[in-house]
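As structure tokens, one chain now follows by itself in the form predicted alone.
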Amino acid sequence: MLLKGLILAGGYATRLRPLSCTKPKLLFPLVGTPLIERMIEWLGRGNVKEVILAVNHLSDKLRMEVGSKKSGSGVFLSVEETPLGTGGPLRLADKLLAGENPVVVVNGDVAADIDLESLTRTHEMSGADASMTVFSVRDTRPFGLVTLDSDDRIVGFEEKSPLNRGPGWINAGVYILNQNVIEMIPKGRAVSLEREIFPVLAKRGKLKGWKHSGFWYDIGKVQDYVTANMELLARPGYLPGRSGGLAPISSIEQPIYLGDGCLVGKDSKIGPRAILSAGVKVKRGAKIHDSIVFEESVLGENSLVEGSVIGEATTIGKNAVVGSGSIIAGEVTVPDGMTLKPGSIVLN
């Protein structure tokens, strides 16, 4: 069964600032590859052949990126003038999503290996109007807690409770919705699926839970984004391999990732846990570990970057030091010889 899918990415990604000031969330590199590319590949494996991106913030940049990739075939943009929540974008794009088959809906800040084929089959057999992927976490406070009955039907929700209730099942942000669910969504305003639509379906006994046991990350905050990258970097079989260029006498300590066109100079030290996206240049004597560097950035001679995130097209000057926990926005220049204290935030 061929499906249509919608990726919800219409917010301003405020929790990812300053990195999101110049780059939309879907273009953030996940172990060196833009999140949108990984999501389209994953959706394709689940028989989703048309993907609608519900976007707002920096939509022009996303349009250019998607249009330049072969993976962009079968990908369409639905642009919101103002953010419409998790439900409004479905109503806005209802003509693009129309058809006999259910629709796959995915939050734009999710990285997971959910088996969409199995999810779809289970949904079809369940008789439910909607199915929600749920994931078990040790602390449910940052998420929406889901209550399941003995048949895995969802019978209750608790959104982001401040109380630590220990381990539990949470909403993983991946759904299968029948067409009648889209028709339930009011037109012309922001709508929350979680607060306005799913509780109604739960009361009717028409909302199914589907338990996922693989990996799952919510990368909507910088620290969670870093955690996802570092854990996936070390995950066996996840990486496509390295294609960057290393000088013969450079020192590396695994795990590392070098994207297409990376150049690493002599006497440099890379790793452990260094992720360099496409086109990054590490000049002679530079050292980097426990860090993520977005595409086309430059680390100057004898510079040091530790435990930090560097945005796209940023230059770290000669002999500069970037202290642990720092976040530097895209298109920034850190002058030669400057030392950034640990935890520094540098805006564009």
Ligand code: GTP
Contents of the next structure:
Amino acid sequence: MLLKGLILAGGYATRLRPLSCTKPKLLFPLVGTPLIERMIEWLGRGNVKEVILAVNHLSDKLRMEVGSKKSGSGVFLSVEETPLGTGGPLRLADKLLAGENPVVVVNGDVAADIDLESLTRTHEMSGADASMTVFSVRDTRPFGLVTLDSDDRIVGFEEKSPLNRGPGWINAGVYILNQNVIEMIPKGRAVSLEREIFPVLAKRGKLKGWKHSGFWYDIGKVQDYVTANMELLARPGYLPGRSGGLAPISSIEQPIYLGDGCLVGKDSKIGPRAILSAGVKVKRGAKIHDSIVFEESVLGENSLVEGSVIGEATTIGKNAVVGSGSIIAGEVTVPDGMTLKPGSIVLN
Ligand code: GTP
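Please could you give me the other form, the form predicted in complex with this ligand, since above is the form predicted alone?
Full complex below, order starting with the chain above.
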């Protein structure tokens, strides 16, 4: 069965600032590949051949990406004039989703290897109006906590409870919704699926949980984004084996990732745990480890970058030092010789 999918991609990603000031969350590179590319490929494997991106914030950048050949075919944009929350975009796109039953809905900050075919099959057989992928975590507080009965029906749903109840099942942000659920969403205003729709379905016994046990990351916070990258970097067999141009005299300590067209100068030291997106230039004598660099940035001669994230098209000057835990926004220049203390945040 071919399906249509909708990716919720219109949030402001405030917890990823300042990196998200110039780049929508869906274009954040996950080990060098934009999240949207990974998502569309994953949705395609699950028979989702048409994808609607529900956007408003930084939609021009997403539009350009969708227009480019990599993620383009079968992808449509639905642009909100004002943010419609996690439910309103489904109502807004109901013409694009017309006649589809069921529809796959995905939060635009999830990186996972959920088996969509199996999820859809289980949903079809369950008689539920909606199925929610659930994932087991040690601390449920930052997430939507779900309570399941012995048939995996969701009988309780509590969004971001401040109480620490220890390990439990949480909403993993990937849903299968029948058309009647989309019809439940009020028109023309912001609606939260999590607060307004799922609790009602749970009460009616029409919300099924589907337990996912592979990998799952919510990349909505900088720390979680870094963890997802580093764990995926270390995961054998997960990465496409790409490499850029590496100077023979530079020193490498694995694991590292070099995107297409990276240039690495003489006497530089890359790694361990350095992820450089496409087109990054590491000049002579520069050192980088435990860090992520977005595309087209430049690390100047003899600069040092430790445990940090550097946005796209940023230049780190000659002899500059970026201390551990720093976040440098995209399109920034750190002057030659400057030392940024650990934990520095540099805005655009
Ligand atoms: P924070 O500001 O850091 O909370 O991030 P966020 O609002 O981008 O993400 P949140 O985790 O709150 O939302 C979950 C998903 O829903 C994300 O993929 C968001 O992009 C998306 N989302 C949130 N609000 C909207 C909205 O008003 N419209 C659309 N289309 N998507 C939304």
